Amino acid sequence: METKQAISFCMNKINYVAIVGGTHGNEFTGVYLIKKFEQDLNLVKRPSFETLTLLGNPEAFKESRRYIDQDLNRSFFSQDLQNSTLTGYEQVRAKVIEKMLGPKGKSQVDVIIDLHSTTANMGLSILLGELHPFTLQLAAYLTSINPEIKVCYTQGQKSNLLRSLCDFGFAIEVGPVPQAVLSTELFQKTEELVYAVLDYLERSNQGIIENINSPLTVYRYASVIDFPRNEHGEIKAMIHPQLEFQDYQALHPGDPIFLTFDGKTIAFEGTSTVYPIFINEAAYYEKGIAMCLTEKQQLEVIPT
């Protein structure tokens, strides 16, 4: 299904920006680019604002692993983080975290950058929690400069995640990377576009950005969907190999998309064309999640 909207677009100065990586430890891309950046600042900095780095899940990195206790990154609640009786480690990470970049909601840095990497072949991805005009600008630029990005919407349902700390938090998402390994070629596409992102909030606090008007492509999140278990919760299935690494390809009513363990096809039981990203995420098995199913919107994004 394809929308169209139209957004336009007005901010104040950017004073902060934190880019944060290994919220996830096994998310190699993240960590090694704060390692780096953290080396030479200068690589990050800009005239205008301060920029801060953040290893998010230093312990977790440590026994590359996702995280100790919890996912770090469903771990932001707003009534989490007041609760002081809740003492797993990401539990109490998060809080240390919100006091470095929070309070939530009166957030002290003014864009969250959350650099993670995906075993899906998502390529080069920027997810939003909310389609507010200034990040879906930066959007729209980024994606005029670099045809490759895709811009996904989680609809303001992620309010546990690390980004929304802050209005114009978002995550940068790549892949297809293993976990717990680097990919060269994604380490130098993330950090390119790490500093495509500064640049442009840099050239935004001067008032000399690119003013793009073209339609932006948004891969709203509608669904998720796991995978055929039996009786005691086993999968019985696997991803299609037709449906394999076709992350934001469409999906028609009707197409293979599980294939079980005896060669018989399962077929896509929607009623409207959709685009799965995060399909055969390794990290979303234990979540029973098989791909998260998006509909195609076309926004007019137009500055004013």
Second form
2 protein chains.
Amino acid sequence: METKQAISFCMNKINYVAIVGGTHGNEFTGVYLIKKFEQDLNLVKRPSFETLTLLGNPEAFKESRRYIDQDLNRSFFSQDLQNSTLTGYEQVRAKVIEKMLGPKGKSQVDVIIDLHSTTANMGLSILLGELHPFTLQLAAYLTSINPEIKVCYTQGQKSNLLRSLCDFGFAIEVGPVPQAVLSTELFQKTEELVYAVLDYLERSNQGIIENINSPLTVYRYASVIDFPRNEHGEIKAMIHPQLEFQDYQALHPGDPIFLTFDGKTIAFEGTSTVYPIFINEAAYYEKGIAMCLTEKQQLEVIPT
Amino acid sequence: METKQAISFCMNKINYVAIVGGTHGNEFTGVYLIKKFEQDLNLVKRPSFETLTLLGNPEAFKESRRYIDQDLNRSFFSQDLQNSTLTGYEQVRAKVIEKMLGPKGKSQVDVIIDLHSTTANMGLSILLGELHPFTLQLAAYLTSINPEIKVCYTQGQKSNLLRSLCDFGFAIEVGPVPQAVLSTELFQKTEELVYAVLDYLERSNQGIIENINSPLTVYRYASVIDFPRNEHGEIKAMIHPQLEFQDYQALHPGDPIFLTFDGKTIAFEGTSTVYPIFINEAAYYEKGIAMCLTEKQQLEVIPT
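If the one shown is the form predicted alone, what is the structure of the form predicted together with a further copy of the same chain?
Expanding to the full complex; the earlier chain stays at the top.
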């Protein structure tokens, strides 16, 4: 396991926080949390900053689908936002959302919390983009109050995600829950987590955040693995029973990873231990992803 | 609990059995079992009868959706099958399927096994239509070899289900599994169950079926309950945490059934104990069904 040091930093005041749900129309946890917050904005108001709430993809929600024309949460590349020839529903919606929360790179919004759910057994996960001491401190705080929370990040990619509109955008990803189903337990846990984030941001503005000195475990996106497929692109194996629901557990070279329909085990051919996440996520079949592989790291989070 | 006696009967030879999967395009267990069987028909061939396999809704499967225009498994009313003005994808597909497996009421096919999955915690369930001593004996046999199997039935309804094309049609309904996800464990359990049915039918033809004398527990569909909704038709409460995943468990008058978004418990207002199934099934939100209520009965299954 790699150990890294995050640099120290000086954080400006947070003025605007956006909470987005239903960026994918069939992820109901976020949709119904946004509806709840919009019924009573006091729940998400804090004294020192403004909180905006947004239902990301209302048309897809009406149809209980992830998206209408294309994945909204892959529609935020800068060049696509500036391309007036892109007129699909989500392409236009991304531009509308950029108007509300952007512009990308120079956003008025300081923090975006994008609420997602997954069919994978991801528990309560925080998905960060580039590491920044501020979001790391926040993540370290959240894991300190709830050790079940896992923290993931992606490095060095130009991002087409909604949360890339601002520097401190992150996703709360909860599972397992089927698409188009509202899980009461995950609704409640996500709600609690959103309040914990807002309270932390409030204390940050007041200069009274707790310093976390213990190392933070993070999972860095390394690669993805597709299902074995035949010449027609059809899957010809399933997640191996030993790997089903084992998100965040170590997968060693040679461990069973898939099981063919006629019962043959396929072993993981990697050369080092990885930690799969998003195992068997419904929406990723069409993306050619059976799971994402991450590397587990320990980060020393520098007190502010 | 009500106790009933089934009448004895004399069963003709079974000549044709049809196994259908993917009647709903996003229920992958059945889809991939059909693909497996079609790769190696020996798996489902038995000496004394013909076995047909059919992918119910291939277009919906391509899009990982339950259906394209309407629910195929609600498209088999006799009058709809005879109505040439109905031209939606599933309306036409139902007529094609009736040509292959029907005609309804006078089907060449003796038994239809329709493979379904659900996001509800239904385990391994057998869904029968009208009770018939033959299917009851089969169900009693299946529960005798696997006590986890539950048996449900509907009485006195004109059926628009695919399996209503023949007298001995039934569904195997397995869950919980998200839509558009292949669960390896449920794939394997369903496959085993299909073979057990086929082997039973083979022995029935040979006149060597085992008589089951012990009473059979069955769950009779009584009614459905919708989520509480606001004036716009939007749900305003979730399944109560105490009821989530509690399919087939007793629900007594006064027990918690829903939880509003602001945390108020709604109690079950029924006057007798019921046994909910299909709790929080994704596809039923649009049908106005939060769960189906059943009555638990003991049936004396008469040996043949």
